[in-house]
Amino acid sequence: MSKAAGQPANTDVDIKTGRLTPQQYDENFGDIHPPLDGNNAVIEANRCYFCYDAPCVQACPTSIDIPLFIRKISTGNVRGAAKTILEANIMGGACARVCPVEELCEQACVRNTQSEKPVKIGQLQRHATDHLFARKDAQIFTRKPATGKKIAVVGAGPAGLACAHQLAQDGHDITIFESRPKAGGLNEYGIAAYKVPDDFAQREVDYILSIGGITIKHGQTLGKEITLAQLRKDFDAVFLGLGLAGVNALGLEGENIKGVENAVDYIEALRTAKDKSKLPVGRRIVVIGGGNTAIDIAIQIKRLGAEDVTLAYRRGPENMSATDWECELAQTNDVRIRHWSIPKKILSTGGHVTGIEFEYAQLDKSGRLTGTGDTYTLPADQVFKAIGQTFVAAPLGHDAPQLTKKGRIAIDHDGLTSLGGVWAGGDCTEGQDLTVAAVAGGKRAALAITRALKEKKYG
């Protein structure tokens, strides 16, 4: 056992506010991924070999005719490679910053077959709707004749307002209920501000809007000033893009003393924060967890300031939801990554964090994770928890629709649930808890919705 186990080496907090200059903050939350300009944009446009039944099409859940925009954008006509994209993914904008594409279309691309970087599908993915999102005819989609038919969408996310759109583009008039001041979901709240910067959510959230027909009606809570048994009342459909709002649990004695934060409400600090320089950041920093916001806190933490920060994950690496490219991120930002490491002790003096004890892990024969005995202990002024979230049912009261084992809104493949005329999507579903499959989601209940709306199958 370290001799360390069991009390921290140094119980001095140390927090402080403005730890870098304004010069540092402005570099340090500034566009990860600085955009291709036109003529690079062509070139590593006719790297393209526009595959018929192309894999990256495959890969892409929301089906975006890659080869299509990529040949247009070749050829001069960045307009009609946004429209391509946009027509396909109405977030195209966003999730070209924040798609793991190393894990999707990149990964498809048949160039890696032949031991070559793919084709760099999502910058010209964000080159075509920059561009398109900049021009004064920005503008591509219309609404069909009004069909006197209100749907509601409870959560301005993702999923939410691609049902929003589509539903508006066939004449529907839609009301989305949303609890915080701001739409956009996570593309607003919970991604890395170095992703999403120079507030592009809100851009792209006020493009999808002006094809008129929806209104958005914030501060609206369900199970609060809105329940869903009235919204089945005063409304032809309701969608519930409902997201993930509870956070997991260490299960640790003092897991809610100060400094023991949950990442997800910090990132959403930052996220909202006029000026970061007020942020209270720790010198030495613990973030414990394995996916893309445990990456995203650490990487975040340390670009304000932060002098030491250890990301403590109990699996291998190997095991590990944050993709490649992400881990890789965190470590050349001098974040240090230490696996086989179960959290058993949260330290601290006077009411604060101070540190905490892991226990070193393996597997056994059989396979199942255990400890091994030996611990050691890691001084933090801040320990952030990243280690997922949950779907809170509670919300939707009594005339709930049916749940899945794992505690998530049942569906079918039209994103209908149990309830006669409830569609849901997104996060608040079993699937991949991605962007660009929540878009894909709403998209895919909204179609169903027109259509139920017009074989009149129930209202």
Given for the second form:
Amino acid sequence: MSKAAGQPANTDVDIKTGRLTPQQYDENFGDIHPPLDGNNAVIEANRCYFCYDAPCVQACPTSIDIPLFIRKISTGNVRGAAKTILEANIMGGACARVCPVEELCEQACVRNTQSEKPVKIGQLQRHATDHLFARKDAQIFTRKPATGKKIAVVGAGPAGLACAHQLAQDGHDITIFESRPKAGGLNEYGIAAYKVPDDFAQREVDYILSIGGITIKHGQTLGKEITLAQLRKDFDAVFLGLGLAGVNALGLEGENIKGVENAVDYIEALRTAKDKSKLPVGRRIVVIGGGNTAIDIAIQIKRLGAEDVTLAYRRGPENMSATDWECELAQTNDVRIRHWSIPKKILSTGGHVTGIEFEYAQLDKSGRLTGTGDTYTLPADQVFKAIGQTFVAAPLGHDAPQLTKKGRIAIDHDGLTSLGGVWAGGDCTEGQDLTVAAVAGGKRAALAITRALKEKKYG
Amino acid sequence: MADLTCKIAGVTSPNPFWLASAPPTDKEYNVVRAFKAGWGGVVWKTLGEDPPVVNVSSRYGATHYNGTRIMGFNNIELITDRPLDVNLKEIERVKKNWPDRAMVVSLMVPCNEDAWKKILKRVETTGCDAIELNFGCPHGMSERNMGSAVGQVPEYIRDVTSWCKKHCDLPVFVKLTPNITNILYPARAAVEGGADAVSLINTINSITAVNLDVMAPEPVVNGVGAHGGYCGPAVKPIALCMVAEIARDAACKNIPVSGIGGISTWRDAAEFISLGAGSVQVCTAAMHHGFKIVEELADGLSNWMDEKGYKSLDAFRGLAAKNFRNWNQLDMNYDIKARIDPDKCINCGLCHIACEDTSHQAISIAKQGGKNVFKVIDQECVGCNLCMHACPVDGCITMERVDNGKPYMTWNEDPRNPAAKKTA
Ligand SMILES: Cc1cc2nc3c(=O)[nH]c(=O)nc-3n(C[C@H](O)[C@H](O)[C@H](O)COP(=O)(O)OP(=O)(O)OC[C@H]3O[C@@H](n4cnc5c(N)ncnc54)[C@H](O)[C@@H]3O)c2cc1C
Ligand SMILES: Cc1cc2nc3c(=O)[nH]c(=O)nc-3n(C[C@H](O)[C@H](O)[C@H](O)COP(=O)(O)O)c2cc1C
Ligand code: SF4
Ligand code: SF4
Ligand code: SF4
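Provide the structure of the form predicted in complex with the partner chain, given the form predicted alone shown above.
Now the full complex is given, and it begins with the chain already shown.
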């Protein structure tokens, strides 16, 4: 028995460019959280209790001394506040914008327990770092005397950059090998545009590089122009910050027809587009997935002018890895979220997607997800797949470090891989796939590298 | 409903809330607005001899604390800068139109009998209810040998007060300066001079802040600054203590007190009255929020009195002054310990670090389920209250009495006191 909850699959595909006016593009991709002004920052800062052994610090993967930097804001020492932040987390500016604070520091803030709202730690962090970056004396870091050590970093994402910056402070010389034409990793190519407007990612990269001692070589892909074996020979240590190059597939027939796209690819096109009106945007959109990438593509395609956007997820709301705040944001952007929907069949005409059929899902007695047998169909001009990314190990070559069961690079508590002299961090290793976690991983490895080089051993 | 009628030194007002002598009472316009808003009385901005004084531009400094504006306030203004004549005409007209409100006129002239005699004659014609002698201003006027320059010399206070008693029939309030080591000396001098009441406190000599760019005290006047008079919520504790000292001093002979200093809420007012104040005067709170605050003052006081069953102000006036003792009269056997309510605790750790770093290491910290949990170690806790004050959650830390009713024993009776009288 098949029950039709949606309309029948459409036949005339409606994909257009330039659905909006130039003004609408600017509005839709402007700052999602306008920054706090000085006065409001002080009012907010004064809400912080300056906790001892503060829960918010424990919840921050980079352990920023939150009470201290907030107290500095409240006393007008905003530059000092930024210093506290950046010394712990060189990407404190990006993290202030992209961290899911509602699951990290702000979730732990004692002001929640007191049944009030948490201190707006992210907004305050942004206030401080914005202030610093706008100053003439923005450079607060110095380099230790040159050690003569050369270190190779592969990948100029948050993990690689954080690692390189710490190594530069320690007096080493760093070469970053990056396949893409720009540095920043997903900050530049992946994060939702409205979270990092005004070219923030590149400004931050410039700040990081301004310490000196870091050279980025673009167009250098591990496994093509360079090999791990060669890097290990040529450098005193190697750090891998490769991120996730693969995406999960639905495993359905017709997955590769026109109109069915990987969310991350489309977002990359969006982030690199000089002119957003040139992007092809369907009228009816279906996004498949339940994480932040799914939310991001759904909201951004809606903001590009799509008329009707549905996000379909296999399980219930409590299983979605997207945060409550993200889901709410999707809903206030008029994205419909349908739970308990398993994609079953891609519908198409003339080699182009026209819709997708879902089967209703439920949990069986043993708690496993099963289809009910009932189905419904959603018409779609574009279908975006956002069901997770995977690590691609091929570029590591023959002599590759060991992987974990989940297929990421295995590391110890210092970030050291199974190969001597090779460290790794960020999304290519296990952990929270977040910018802040990547920064923490990169920095942790850098500190371990410096220690190892001093002791002349690879742990 | 409690009766808020206030009687002090022969002056009656419908409620005890008066505006202190200051900018809010400088003109008919302001005072009429105040009376319309419900204030029980005013002390008119201090009058002096003609020609009137001239004020500088940039007059107020302030202490803002942790996001709260005007915790403390200071000024370098002088007395009224309008001609005597104009003020007297306005006072007369306002009193005529608002007969039920207290109209007290503040005065400050040079320290000779003639000067006082002359101005008193003119003030008497206004129909005002009383005069207040301003012996308080710590700035400007004191450089001209008036204000606190008089208020710091008990003999002058006594003499000027007696001149005023001699040359006019109005009740005389003497406004005292807190810029003195012991408030009892000027208070007793006022009593000796025949004062009908004392008003206190006037402002405290102060520099509120230093402008670190200009490198001068605030408020900066063209690159430099002068000391000014401090008032507002920050001075309340000092004022309360001075009021209480006078209330329990035998030589002050229960002289009525008009309480002043940092009063902003009904609770502040109730505290002053419970320490013996008759009326209470307000300046900074009105300058910060406008005259409407009197509605909260009157309603809050009346509700609280109803709750407590006090029918009139006299029913609780001075009750707390009776329990104001010297340290050596306190009970050495009284013992309390901090108690943390785990259901209210938000795990901020402030109690722990306060006690650990700066007191008695009496609050332990332990990880439980990823959270810090705090416990009081009774043997170490001396019952100092620090943690209770530091805790940001109301009612989370309370102090529990644990001495199980040992007899009251003062330090003078305590065997641990080397100087204690041996009771044979
Ligand atoms: C759509 C999307 C939205 C996201 N939104 C958020 C968010 O809001 N907040 C948040 O905290 N996190 C978010 N994340 C996750 C976050 O972006 C990542 O966790 C973070 O960027 C990981 O950093 P990284 O340095 O490990 O990897 P990446 O950022 O992926 O950087 C890896 C770098 O290595 C380069 N590289 C890869 N392979 C090679 C090779 N073989 N040779 C040379 N160079 C190579 C890549 O070009 C890239 O520059 C999002 C991710 C996605 C996909
Ligand atoms: C701007 C300003 C001017 C003042 N002028 C006088 C004055 O002329 N005469 C006087 O007796 N007190 C004067 N005072 C002191 C107030 O009457 C009052 O004693 C003091 O402000 C304390 O009360 P508060 O804490 O409610 O402000 C002045 C206070 C301020 C703030
Ligand atoms: S938990 Fe909240 S209140 Fe406490 S230090 Fe952190 S931000 Fe401040
Ligand atoms: S009352 Fe004082 S001694 Fe006792 S726990 Fe609290 S801070 Fe420590
Ligand atoms: S100060 Fe209060 S809220 Fe904070 S940890 Fe101590 S008892 Fe808990």
